[in-house]
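Given as structure tokens, the chain that follows is alone and in the form predicted on its own.
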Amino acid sequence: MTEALIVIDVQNDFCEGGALAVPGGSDVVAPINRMMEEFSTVILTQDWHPAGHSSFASSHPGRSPMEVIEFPYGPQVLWPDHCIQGSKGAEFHPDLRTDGDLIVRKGFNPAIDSYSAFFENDHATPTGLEGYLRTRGIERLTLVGLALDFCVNFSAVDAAKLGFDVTVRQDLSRAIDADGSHTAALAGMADAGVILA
């Protein structure tokens, strides 16, 4: 009971045909479903933005998706509008098993983006996931999902900083790889003590 699988953002907008498609995103669905059988605790995260979220390029006239601008909490990538609350794009991939123990929705504060399953991008506002894991006595985490270089990466690094034993399954994750973000994420996770399997 001390180990959990965390499935990060396997949603329509991050899969082929979605607003922010990650190359090969849907390829991870079937193997993640099989892997769920190996864990007594399964947690899913879901990007859940209000329309007009501040991280959307469309909220900043003259700006384009993938530009980086300064927010009060630091650099912020501007994204295409994606995973808008209640939209088809925000739904989990239709083939993904969603019968886990908990679904954590993130990114719903219109002023702060949230890559990590543990904290919003101000690195201070918690999602509540840490408390859930602690009260369940869970110490070891395996992370899979989308996208490896953003939400999986931030979640894994935060979990390691919080003292959890963290493994990221690279074969069950896919990266956006914007301007070398994939390589940088792997190095950052390794530096944080995350096991890259």
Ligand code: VGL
Given for the second form:
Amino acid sequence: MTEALIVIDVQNDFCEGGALAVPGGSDVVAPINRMMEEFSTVILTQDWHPAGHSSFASSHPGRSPMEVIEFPYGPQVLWPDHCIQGSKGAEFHPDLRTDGDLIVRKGFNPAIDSYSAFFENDHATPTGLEGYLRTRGIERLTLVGLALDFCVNFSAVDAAKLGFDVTVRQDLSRAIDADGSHTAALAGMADAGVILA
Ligand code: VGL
Ligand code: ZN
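Requested next: the structure of the form predicted in complex with ligand VGL (the form predicted on its own having been shown above).
Full assembly next; the chain just shown is listed first.
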């Protein structure tokens, strides 16, 4: 079975000192670099928002980061401004190896957030990653990166629903853990048939 490593959002804004820092975010960089050597196909994702993105609390007067509001596609967490296209915060961590086969950018649609590497948060608009994997005959995926409870979680669940054989390496991922989201994400991934290693 052909397999790929998918490295989710290991970007400056999700590491210490970044706009949406995930505790221990930069700890995963060195072990992920080592893990890349074990895979013939490596794919990286990059959260990539235009300024004024609808997922930013700053785009909703009177709202604060981490509040949840109703969007046309369901509840949406409002985030601090992060991963703005072309900014330092949107760049990959400077020590991360970025010589993978494909970089998937997501979250560029101003009206829809995109946690998953496969579908935007409307659960309908595809990123194209599924087609890329299928046309390359890739069936088995290992996911690592940031944040475990958001982008890794949504990507893993979507991949499992699409029929891929999915493993998430918890030791190579870190969670934001907003309001119990870490525990909920682990349960949701296990329910979807994701192997939590
Ligand atoms: C992410 C929140 C907002 C992530 C991206 O990479 O997990 N989380 N944008
Ligand atoms: Zn984002």
